[in-house]
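Only one chain is included here, represented as structure tokens and corresponding to the form predicted alone.
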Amino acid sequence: MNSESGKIWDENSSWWFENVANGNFHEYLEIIVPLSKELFVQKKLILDLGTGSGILAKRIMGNLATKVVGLDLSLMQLQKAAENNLGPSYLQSNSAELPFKSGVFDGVLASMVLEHVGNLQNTVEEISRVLQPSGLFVAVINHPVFQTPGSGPVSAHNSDSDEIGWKVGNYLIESSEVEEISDGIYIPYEHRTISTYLNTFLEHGFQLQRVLEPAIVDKNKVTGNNQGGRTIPRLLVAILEKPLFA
């Protein structure tokens, strides 16, 4: 992310913090927070890359043996994090030039961050550099298939049905967009294919442990035949490890 991206996140910091803090994103409540706490429970020093409001960094520190550094490009986001989520250490930096010595962390989390990063290669290279051998890297991404620009809910063709389907945009065409995610709220979005993400991780020496496509259960919505739930994943989770011996 560059300085222009930082300005965009600064401008939207209040909206972002309020929505995350008020639980308006089911992804955080149902998937990201519990999964992160589970995966990093035995780690001692974790980098939360793109920490934003610091809510996730704070939740991970529920394990008192764990220390978390929350890093973000947006100074406004970090100020809100420091005011409202005490515990983690917060630092402003570009993800492609991390201000740490090599092999400092035994865990790195990039939650809904990499799809907003312009230079994926440099960012993943830096993550690999600051991570210890056998360290854990977890990438949580808006699902590249179903969150492609142009994707979204559509009504069923059958007029007798109230089911809602999902239109998928041009998945194989990678693009850089500035998307309106809410009324008057614009953020940069880099659409990449799943293969681009996974191959980039592998090219920088990571070993893929698991890939998850967790469902979000929203009792207020019915999608397709999944009563009270979702039939498509909103997130793609890649769980990776840096080899002990390169």
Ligand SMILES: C[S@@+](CC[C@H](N)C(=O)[O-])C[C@H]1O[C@@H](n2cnc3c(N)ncnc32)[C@H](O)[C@@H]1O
Contents of the next structure:
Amino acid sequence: MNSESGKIWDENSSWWFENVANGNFHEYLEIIVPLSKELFVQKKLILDLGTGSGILAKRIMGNLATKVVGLDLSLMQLQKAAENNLGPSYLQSNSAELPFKSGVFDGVLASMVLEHVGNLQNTVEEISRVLQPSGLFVAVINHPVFQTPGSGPVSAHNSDSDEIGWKVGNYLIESSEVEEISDGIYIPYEHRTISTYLNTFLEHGFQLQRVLEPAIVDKNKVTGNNQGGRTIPRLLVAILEKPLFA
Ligand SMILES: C[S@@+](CC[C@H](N)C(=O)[O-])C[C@H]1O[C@@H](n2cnc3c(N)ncnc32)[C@H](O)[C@@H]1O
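In place of the form predicted alone, the structure of the form predicted together with the ligand is requested.
All chains and molecules follow, beginning with the one already shown.
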């Protein structure tokens, strides 16, 4: 079982592993790994949805009481996970139709995944179904405003200043695109507004606990596409809970 999107991720899995998921990507080091460890510390069974090469699944396993299932559409991504991030269980499936009984997980992490998923409604419905009441859902999304297709750094008028300008694309126009994120690397990207994401979570019964727009604080790590990372967020994080009583 594989879809067009899964095939694209199959083709790009080596690039993803070498350039992003090798552990040195500063969004992981500074933001996603520490935050996930803190938020999921007391959880017993976590689903890492769209696990990719399993870097977060493995790092969340640092807490030995925690079992993690890494699920992904792409077999090649899962092969990288099995080779490089042993520990979690890995499984191929589509997030829109999860192969689990209801209420089995007490935590779900979706890191940089929802913006690549075509069917957001079904995916969020499935996340809600497989979570126990009072289960935690953490969605880490490329920031829908500043990562709108066509966005990026623009050079400052005054070259003596370290101020970064940022162009924002057509934020209000939702779109499905195949974006060139690096030379010759094309990835499916679903641009949705913040309100679409948050309202979809709320419509499926989630309670919003907190929203974060973390900054990169290490000045030396702010380069390339992350220019502006100290003042312009690269990621949007929604921390949600499935209520105890529906
Ligand atoms: C940008 S990567 C993120 C990987 C990982 N969560 C991380 O933060 O390093 C997105 C992953 O989501 C997977 N993916 C995309 N659509 C999916 C779907 N409908 N169901 C399951 N996985 C999907 C892709 O195969 C890819 O591995």
